[in-house]
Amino acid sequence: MNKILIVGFGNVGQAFFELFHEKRKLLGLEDTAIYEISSTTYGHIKNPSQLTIDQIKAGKLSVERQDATETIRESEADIVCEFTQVNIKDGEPASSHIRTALECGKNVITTNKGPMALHYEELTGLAMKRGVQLKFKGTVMAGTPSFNLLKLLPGAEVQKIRGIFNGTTNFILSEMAKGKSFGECLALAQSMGIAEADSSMDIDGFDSALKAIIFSKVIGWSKHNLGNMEIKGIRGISITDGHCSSVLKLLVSIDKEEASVKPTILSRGDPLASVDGVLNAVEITTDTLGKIISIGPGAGRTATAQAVMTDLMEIVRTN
């Protein structure tokens, strides 16, 4: 029996708790069960399964809160699933927490961009020096195929990418694009609830910034880091550079040698233009195929949570 404990219960590890069950007898996991869940909020939660969301909240079977490192290293789980805030300084507590569910020889899944940007190296070293697994498909682009794609290409050597991997800077643009003001989309992407009430990490670029640095460490590309990146956001961008907004894009850049983050201008021939809304998407240009572009949600909680099913059926298919 594969049992999994989720560290963090907020709409991540809520949406992810829903479509397991929803989806668990149709992937054949019937011997795979959500066996504990640490929140913050909600306590340490036994054997929800059986529990509704609306049961967990109302604090069902918790018992009393204890640190979340503790949990993971007392928990029989083999599975951790790593769901709380980034932190853009250090990691933490994410880091933390993944730190001690591979030590511990706990395979992960974490939708945390925070230690995989940041802590890369020191984190996969781990998972391989203990033989687990350590997946982070929800990092970019939520579960729409992005660096996962490059599983399907053994040999091919990867030369650049092009990405737009922020929702919300991209509705925006594309709202601008209709004569709006800066301001005015930002208040419409919170009311919708597509923007944060603090969107700084959407608008000033290091959401992009941190997804294109975990985009470059996959692919080998270890060089490339928040310091010696450029990274430009949309913050106060003004109707007049957004007039053709329809073809202005906040554009993730990376090749082995340069990356960045900024609005650019793109032809309205470029298949990136036309990428509207809050979706994201990928080019990748590779010396076998030329170039390859994946388009689809990057962001939202189901479709996070589908990021987070992709992983686990790797993980439960090669253990």
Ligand SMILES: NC(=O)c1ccc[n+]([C@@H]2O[C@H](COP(=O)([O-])OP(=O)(O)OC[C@H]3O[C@@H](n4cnc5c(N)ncnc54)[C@H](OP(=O)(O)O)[C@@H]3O)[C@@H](O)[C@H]2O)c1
Second form
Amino acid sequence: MNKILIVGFGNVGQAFFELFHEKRKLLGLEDTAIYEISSTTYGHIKNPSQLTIDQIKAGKLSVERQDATETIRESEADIVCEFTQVNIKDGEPASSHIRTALECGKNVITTNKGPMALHYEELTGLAMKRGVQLKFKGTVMAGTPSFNLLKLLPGAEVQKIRGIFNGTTNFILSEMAKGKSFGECLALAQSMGIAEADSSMDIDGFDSALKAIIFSKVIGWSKHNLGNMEIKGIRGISITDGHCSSVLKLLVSIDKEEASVKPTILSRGDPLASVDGVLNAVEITTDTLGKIISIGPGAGRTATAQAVMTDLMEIVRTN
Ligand SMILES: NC(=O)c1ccc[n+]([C@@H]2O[C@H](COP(=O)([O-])OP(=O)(O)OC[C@H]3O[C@@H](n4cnc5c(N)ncnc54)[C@H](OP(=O)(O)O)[C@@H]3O)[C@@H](O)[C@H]2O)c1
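Same protein, the form predicted in complex with this ligand this time rather than the form predicted on its own?
Then the entire complex follows, led off by the chain already shown.
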């Protein structure tokens, strides 16, 4: 039996809980169970597989709250799903959760960009040392294929990556192209639930930058980090007449030597120019195939839960 412990039961945690139970039979996962949940809000819930989200939220079957790190250490689970909030200063508390799980010989799935962008080498090295898997597909473009496409291309050498990695800013720029101001479009995105009340991570380019760092580390371009890459967001930007025959995008651009996130004018013939609204996209240039492109949702509860299912299936198949 594969036993899963979920740490952090917000949007992604709850969506994964629902999707797992919806797809369990279809995927032949009868031998895998969500065994435990560690939540600062709902308590420490044991054996939640038979419960509905509402029952979990009611908290009647939870035991006294316990520090998540302690729960990870004591848990019998062999797969820890880490879904706590992102912190771009030091990745905490997620980094400690992941480190503890790996040290205890548990596989880890995370959707949290902080630990993967800030401590990639340490955490992947620790996973290798302990002979367990660390999966993080949900950190870049949710369930839409992104860096995991590279597994299908053995031997292909990646030369360049261009991407639209943030749906909030892409939505704002797409709306601005219709003649509205930045402020109007940000307010619209917030009223539609596309942007958070504090959307600075998106608007100022840091969300895209973290994803760019993770993508580049997967490729093996290890030098890029928040301190040495160019990061420019779209705060207060205006679309001038000069942009009318072209399209403005918050573009991630990475190669072995340089990485940047910045508003970039694309010609209308550029495949990334037609990626509108909340969609994300990545263009991977390889020596064997030239350019390949993947377009799809880059966030959202179910789209992110799909990424976790993708990671889970890989762990279960190789366990
Ligand atoms: N939502 C998306 O579309 C999406 C897409 C890709 C990646 N992600 C990433 O996935 C992660 C989860 O996202 P989400 O949308 O589920 O966020 P969320 O709804 O805000 O949930 C995050 C959960 O983290 C836990 N938490 C918060 N502060 C904590 C603390 N100090 N210590 C321990 N746990 C804490 C809380 O869960 P408990 O109360 O249960 O402890 C909270 O509900 C984030 O890192 C996010 O960046 C999200």
